[in-house]
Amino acid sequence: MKSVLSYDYTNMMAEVIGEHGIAGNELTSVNTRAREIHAKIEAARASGALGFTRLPYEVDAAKELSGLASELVENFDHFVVVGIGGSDLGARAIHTALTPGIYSHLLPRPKGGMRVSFIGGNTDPRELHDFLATADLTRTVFYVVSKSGDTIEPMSVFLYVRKLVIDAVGEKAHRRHFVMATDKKKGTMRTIVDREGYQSVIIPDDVGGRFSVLTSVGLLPAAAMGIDLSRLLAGAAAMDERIKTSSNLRENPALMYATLQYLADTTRGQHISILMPYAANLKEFGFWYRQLWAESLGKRLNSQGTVVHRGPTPVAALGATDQHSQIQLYNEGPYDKIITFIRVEKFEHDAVVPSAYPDLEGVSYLAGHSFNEIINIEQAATALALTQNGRVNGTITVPALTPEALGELFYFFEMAVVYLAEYYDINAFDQPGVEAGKEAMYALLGRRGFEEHRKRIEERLNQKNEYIV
């Protein structure tokens, strides 16, 4: 298929936006560097170093996952993802974008799929209680996603629901109610799988969590929803074919996007990157983007080991909702933000505002306008207002919110963040800042091997604190 995504960066340019935009000669001046970055990424891909770039073409693996989902559909009504961060944000984005999302539990079971829910992204006991209050555990399969099996949030939820399922169906039968996504050979989860005999699928060694949406991590839940995985992959592949064949900024939308983000951050002080889709079904996509951006680009050290403290701050907003909560700041606050809209030209469902109160001009003018028309006018009007106020913004457009378009969006941002990391000269794939917090949690919860760490933490926590009111 042909790529359908477009990126309009008109309102990023100084000739339109004024002094806070990027001048044409600035883009020209980075052409050589952009080509070098493109060549470096393609060389890394050819060497097998970028595992996520092969995922759009793993059609056979997707067929196997679809087959597993079909087996599960025959035996269960409810598919529950137990994961956090990269282990569930992608699946949540797919669920909200391509199904009734947050309303799915109120609707009949979808044809060819199951109702899908998510727990394990938080250890809030109220959330767990509310889920279990409505779940029929005898008709539910839990998809526990953790490459290591050491992640506190999903593993604590797994241990809890495992006991409840055993109580409901028995020790032997409970194994049918769990599918694990984990490492092929090592880790706590692999040990549990081998010990219990749970069915499992593999998370590739060379694909990190925030890049894993097109692996088993995101694809099995998508198949459980009844989504055609080949269409998701086809969209990602279409974007990849477009990206990998051109180092020309004007032909490679992800490279152009990364270049403009880099220039805006480093030459204009625009350190806050806002993604604002004008589609309620893309709300969770914004949260997926937020993790991808933050964990990939927020780094203390560059590739030479020099302290740089890099990283634009990602913000997930939603149009038109946040026109009434954030746009005041974006229009009149500091010039430190880049706003990217996602626009859907044609929505799957539409409705027309009926005629009423013709004598009241405050509402009568809305008669005859479709909601599809209204939301896209709102997006265009917001972009216009920002532009008039000298605020940089760009618009990513897809014709419709289809599996193909969603695949393109996922892959566009994954490649953009890899390009951007090269501009910053940082590693897009590590996350040392996350590990420190994990180690503190292990220590405080009494994990063996962290005794000295716990002692140091408790000494600090027990110090007299004069700053509590």
Given for the second form:
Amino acid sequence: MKSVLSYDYTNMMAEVIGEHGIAGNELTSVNTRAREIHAKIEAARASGALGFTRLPYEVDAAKELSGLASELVENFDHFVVVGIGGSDLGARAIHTALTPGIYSHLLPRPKGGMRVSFIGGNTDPRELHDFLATADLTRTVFYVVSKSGDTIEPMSVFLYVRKLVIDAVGEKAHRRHFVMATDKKKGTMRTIVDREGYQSVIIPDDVGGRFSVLTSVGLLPAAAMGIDLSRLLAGAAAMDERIKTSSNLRENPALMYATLQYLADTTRGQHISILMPYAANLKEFGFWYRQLWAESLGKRLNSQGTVVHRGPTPVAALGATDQHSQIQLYNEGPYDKIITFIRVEKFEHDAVVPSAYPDLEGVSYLAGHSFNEIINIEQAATALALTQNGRVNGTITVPALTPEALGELFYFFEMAVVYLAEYYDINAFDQPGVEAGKEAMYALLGRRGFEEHRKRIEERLNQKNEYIV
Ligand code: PA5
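Switching conditions: you have the form predicted on its own, so give me the form predicted together with 5-phosphoarabinonic acid.
Every chain and every other molecule in the complex is listed next, the one we just looked at coming first.
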């Protein structure tokens, strides 16, 4: 299939929006660097270093996952993802984008799919309680996802629901209520899988959590939703074909996107990168993007080991909702933001505002306009207002929110982040800042091996705090 995504960067340009935009000659002067980055990434891919770039083509692995999902659909009504971060957000983005999302459980089961929900992205006991109040454990299968197999949030939820499932169906039968996704060999979850004999799928060790949406992590839940995985992969592959074959900024949308973001951040002080889809179904996609961006680009050290403290701040906004919340700031606050809209040309369902109150000008003009038309006019009007105020903004457009378009969107942002990391000369694939927090949690919760760590933290916590009112 051919790529259907476009990136309109007109309103990023100084020639259109004035001094806060990027000048055409700046783009020309960075062209050689962009080509070098493209070449470096393609060389890394060729050497097998970028595991996630292989995923769009792993059609057979996707077929196996679809087969597993079909078996689960036969036996259960409810598929629950227990994961956090990269082991959660991609599947949530797919769920919201391609199904009726939070309304799914009120509707008949989708063809070939079942109800899918998420727990494990937090350790909030109230959320756990409310979730369990709606779940029939005898008809539920839990998909516990943790690449490391040691993460506190999903593992504690797993231990809790495992006990409840054993209470509900018995020790022997409980095993069929769990499918685990983890590393092939490493981690505590792998040990548990081996000990219990749970069914498991592998998260490839060369694909980082936030780049794993097109592995078993996102694909098994997608298949459980009844989504045709080949369509998601075809979209990602179409974007990849476009990206890998062109080092020309004007032909490679992810490279252009990364280049403009880099220039805006480093030459114009535009350190905040806002993604604002005009589609409620892309709300969770915004959260997926936010994690991808923040964990990949927020780094203390560059590749030389020099302290650089890099990283534009990602913000997930939502059109049209945030027009009545954020847009005032975006139009009149500091010139420190880049706004990227996602626009969906044709929505899957539409409705027309009926005619009523013809004598009331405040509402009568709405009659006859479709909601599809209204939301897209809102997006265009917001972009226009920002442009008139000299605020850099760009628009990614997809013709419709299909599995193919979503696959393209995932892949577009993954590659844009990889290119950006090259511009910043940082490692997109590690997350030492997350590890530090995890270790402090292990220490405070009494994990063996972290005793010294715990002592140090406790000394700090036991200090008298004078700054509290
Ligand atoms: O992108 C990442 O690597 C992280 O966000 C992880 O996905 C997150 O910390 C969860 O880790 P795990 O899958 O090991 O439980």
